[in-house]
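Take a look at this one chain, the form predicted alone, written out in structure tokens.
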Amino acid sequence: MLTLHVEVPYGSFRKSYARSLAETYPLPPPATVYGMLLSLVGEGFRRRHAGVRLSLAFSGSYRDGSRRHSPFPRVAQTLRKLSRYKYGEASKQSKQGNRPDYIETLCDIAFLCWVDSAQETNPEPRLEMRLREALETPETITRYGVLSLGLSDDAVNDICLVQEPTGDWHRLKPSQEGSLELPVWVDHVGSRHTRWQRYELEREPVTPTEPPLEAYWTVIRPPA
């Protein structure tokens, strides 16, 4: 298991059923975080690390050390060019796709991501090993583009390994009664194979001194 610290100045995680107003999920979904990790190690096959487990906790303070008023990142609304069609709709996209519209954006995103490869179903190297290699010896990794969390506009400002987390963090806990529904696997062509999971973001922050308990893990598992 390893722990990563990730900072992203802004990011938009458009809800699957958002239409005229591009509403964002209130937190980066696990599916998006997994995609960012694959990009970091230069992996283009999404199922390569199926079975990996992720656990997330979001910062309870701003960069200047002051405590956040809410455990959720602040939301800004901007006017931007917006793609209206998913992949596979090239003909519609070219004629009717890109138009300016309002889009919600999360600001000042900072989170911890624990990665556990013990249950991965494919042969080594595991994602844990590849992440460590990418961060400690990046010259050995073959990848392209700026690392982003979702859209290419939403560049990652900092990502690093953490030995002992410090500060206050709100843990994201899977819960059937949770108020948040976030995608854990996205069907980029349609929506048939998109999978969601319900979560609760704990209101009281903690300083994690131990690895996450079993109840805090999300398994990244593609549809059968």
The other form holds:
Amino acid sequence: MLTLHVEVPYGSFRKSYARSLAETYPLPPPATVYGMLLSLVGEGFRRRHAGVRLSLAFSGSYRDGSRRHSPFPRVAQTLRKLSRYKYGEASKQSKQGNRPDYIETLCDIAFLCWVDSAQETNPEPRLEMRLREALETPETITRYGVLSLGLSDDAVNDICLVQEPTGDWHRLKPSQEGSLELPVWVDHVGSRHTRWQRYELEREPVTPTEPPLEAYWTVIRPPA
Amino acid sequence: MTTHYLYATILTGEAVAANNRGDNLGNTTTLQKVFHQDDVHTSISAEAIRFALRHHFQLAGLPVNRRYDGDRLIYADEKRTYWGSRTPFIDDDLMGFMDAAAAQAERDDEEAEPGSTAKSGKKKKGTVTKRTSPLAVGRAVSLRPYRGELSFNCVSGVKEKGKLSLYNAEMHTTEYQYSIALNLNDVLDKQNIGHLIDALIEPPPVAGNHARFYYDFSPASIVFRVTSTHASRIQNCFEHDEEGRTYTVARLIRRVASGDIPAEELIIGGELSHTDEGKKLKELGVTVLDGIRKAADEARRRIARRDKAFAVLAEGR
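The form predicted together with the partner chain, contrasted with the form predicted alone above:
Entire complex below, previous chain first.
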């Protein structure tokens, strides 16, 4: 198991059923975080590390040390040119596809991500090992593009290994009764294979001194 | 193969920004706004900056696929049928493209190679002609929080009934900072790395403002990082100093002093070099130069030294 600290100034994670108003999930979904980790190690096959477990906790303070008003990142609403159609609809895309529309953006995203490869189903190297290599000896990694969380312009500002987390962190807990529904696997064409999981973000922050308990893990598992 | 990156954070000079393509609600034109450290800041989109960089390439006489003639966009080859058969247009090379049609099933395998056209297999996958952009451009964020500057304006000259133009505009007197990141390996024509650096230090006007305000988006200070590390750690490294009504890079200094950012990977140019904090960074081993152009040339030289693939940049300007 390893612990990562991730910092992303701005990110937008468009809700699966958002249309004109590009609403964002209130937190980066586990599926997106997993995609970012694959990108970091230069992996192009999405199922390569199926079975890996992730656990997330979001920062309770800003980088200047001041306390956040809420455990959730603030949401800004701006206009930008959006594509109004997903893949396909070529004739509509060219004539009506792009127009200014509102988009929501999460601001000052900072979180801890625990990665546990013990239950990965494919042969080694495991994601944990590859992440450690990418961060400790970055010159050994071949990857394309810029490391981003979600949209390609929303670059990751910092990602590093953490030995012992300090500060206040709000843990994201899988919970059937939770108010958040976040995708853990996304079908980018339709929604048939998209899988969601319910969560709650704990209001009381903690300083995590121990690895997450069983109840806090999310398994990244593609559809059968 | 080692992946090399160029990262940069740019701080503009202070000027009045207005009318930056926000929504028009009645007679109020809004500035776009985001949050930064729990405060409201105005913002200019990454798309606006990308457009200006493209326009710089066009104005510099470089071969571009998408031209802007003041009224509309004109493509030399909108479908990129030329791709792979000749030297890429600089805007396609740096900015990427995507033309997707009628995908009908999820792609489980590796994404198509940049610029390739997916072949029909057992599943009907549709066609995607795309190139992932090696360049990421972050939104510009005002250095100073927005405190509600407004101006009320009306048409000048003789007033004619029914032809009055009254409007209320939000303005912001501030510097802007924004960051770019470029995967150097992914740039096919390595000369284009140099052209991008030129565009960063001499950009045309960036969006909004139209004829009412001119906002110079060229750097007053610039921080480059040439590295193989996969995240820059220099985004938004300028912070507003409320008391001094100026800026500070205290966090950047801490990160260099702690070794989180190797001093030898940073190049700083422009006004920051004349400040006490600029001198402190120099003491820590950072290359601190008094000019933006000097910093840009040093970035070129550093990139050229990293791998023989980039040697073409050593020839300089």
